[in-house]
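There is one chain below, alone, in structure tokens, taken in the form predicted on its own.
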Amino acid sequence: MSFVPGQPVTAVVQRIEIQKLRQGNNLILGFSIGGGIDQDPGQNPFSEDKTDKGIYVTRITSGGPADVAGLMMGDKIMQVNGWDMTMVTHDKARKRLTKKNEDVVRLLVTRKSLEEAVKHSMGGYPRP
């Protein structure tokens, strides 16, 4: 999904909902996060045009709260608790993941493979 900045970004999301799991003072997500506009977009595994500066799922810990959530590797974080992530620091995403006192994220996401299929479902059908 290639954007440019400042104009409206049209993406097909999908809705990911994950309790922290509490270990002593700490609330596990279990996945890692990359990019960011203060990173080098071309460095991005997942980036196909390498421009985009998104923060994007890195690791997923098998058997932990994102993978029994449905999160994977490679989505492209849009929001966090209502929060846009498309224009923030690596760091900025990373404290937005990590408040200490919500114990619930709620994500909107979006990855390739949710916008290959409502573009293969809309090639299948005239448009009005």
Second form
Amino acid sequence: MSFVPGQPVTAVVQRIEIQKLRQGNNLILGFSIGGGIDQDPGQNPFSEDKTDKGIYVTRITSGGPADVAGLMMGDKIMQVNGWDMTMVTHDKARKRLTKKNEDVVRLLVTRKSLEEAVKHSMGGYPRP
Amino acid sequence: MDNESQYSGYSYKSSHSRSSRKHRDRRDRHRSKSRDSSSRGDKSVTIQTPGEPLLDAESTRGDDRDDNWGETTTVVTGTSEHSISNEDLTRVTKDLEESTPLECKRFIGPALGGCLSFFALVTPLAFLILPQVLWRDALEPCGTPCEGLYVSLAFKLLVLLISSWALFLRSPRATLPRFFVFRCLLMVLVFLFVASYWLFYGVRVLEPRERDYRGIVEYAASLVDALLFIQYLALVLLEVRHMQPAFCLKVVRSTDGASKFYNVGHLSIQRAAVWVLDRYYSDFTVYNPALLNLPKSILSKKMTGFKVYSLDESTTNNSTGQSRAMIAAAARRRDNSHNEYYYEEAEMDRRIRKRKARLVVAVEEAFTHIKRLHEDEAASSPKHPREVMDPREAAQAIFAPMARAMQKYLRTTRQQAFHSMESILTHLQFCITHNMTPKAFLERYLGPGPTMQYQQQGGRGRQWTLVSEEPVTSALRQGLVFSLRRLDFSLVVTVTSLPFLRLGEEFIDPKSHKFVMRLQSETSV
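Given the form predicted on its own above, I would also like to look at the protein as it appears in the form predicted in complex with its partner chain.
Expanding to the full complex; the earlier chain stays at the top.
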């Protein structure tokens, strides 16, 4: 999940679609994010590479829209509705996720188990 | 001769002949060593510095000497302090023979320099006086300008005299093996100057009986100016040039590895050697040959070598194969001597600490027995007539209880060769006179001091040999190695040049010191 400056980032991602829940005046998604290019990457407990300044999911309220959609704690969010999340500030990420005129957010998330699953599935059986 | 007094410090049983024979052997060995070195072909030349060859020739005999004075000293009699045993006599005569004879060579240089400078100082006065004496009537009178010149001449001569006294009039502390190049250069320069001035004077003034006296006075004044400039040159070459550090010398003693680093300037090898020896006497701890060897119990368990038999008939090139095989086998065999060394060291440390504790307690108790008598106390207590003692007697009075502990401690730390009973008493007397505490008294014995502490004053000279592959008048440079050898150890000196420093500058605005907190926020969406 680390990046080499100048090279394109390659990752195995999962598409997750979350329906926002209306709670009073707010539309909530039911998870918390951490990280950003203005934050301290060394404090991130979920990242493999401690210089990774991406946006990570730090907490999921159980039963909330994110939990229902399949988001897991420790996921790194790569895109939100087509907008890139790998090089944004923390506040920008928050704003992208909490736009009042959107009901649905489509995330591309990546996690380590996805990579391993792909590797196993590709290397396990020989192609016919 | 020995008598039965308690204070004869070296009451031997039967070793007079043994000690004198040892002295003779040592002297012969020393002579043959110096002959060997001169025939070996490397340039080994001699440096002699003042001091006295006392301890290093004797210290290897320390184990044999009977130091039982602690056990025999029970009562202070005060009558038999001046007994001297046979061993003392032989030691004293050996010292006189072994110390370097007073050489005239030591004084030639300063004598020559002194003559030359006297000659140079007298010359301007001679220039002025000779015309007055020889043809006074024919001289033109010379008024105020001449008087001004007289005054300036007098003051310049005074300055020359005082600065020569301050800079050059010192007793030489070392004789160098080769000529001291700068000093010779300066003496030659002075000689040439003065000689050429006399030449011109003789040809231009004395011959035609010059009548312009003012010109003569100006001539003399120019000579004094030239002498002042030569003295400035001497100051720079002899005193100032070597002050700025340019090289780092590493000095290692060959026997026990004690090492020090020094920064010196541009010197020739022989001058650097003298410089190092000056520092050696006050920086290096004294050389104690008794501390060098591992205890015999560890080294005696030598691995017995085994013989290698070769089965084939050829005998060529077998020796290297044999020795390699033996070394390999020896390395594979389990060796426990390091274990024993470790435990032996620990045991030795413990023993030293125990004896030191006993010594410290004994000395503290001894010091409580006396106190200083003040002036007013003497008159005001007639009912307690206490015996009033001078420092020597007071020292003898309190020495007896601590003598045994002191002797045991010195023997454990192998220092007994450096401290005779007389020297301990003298030191005790010194400490009592100057109101020192027991700790201050013991400072001298608890750690090995610098070599200077064990010297005796008023000796003839210390013989050191400078061994070097380059001529000793060449200048120091990077990578040079020379060594200074004495009878039983040597100092190896390695020269490295100090690194060139590239100093950069960075300006920090005091307002630029600003800090922020590290962010790690978590937002719920």
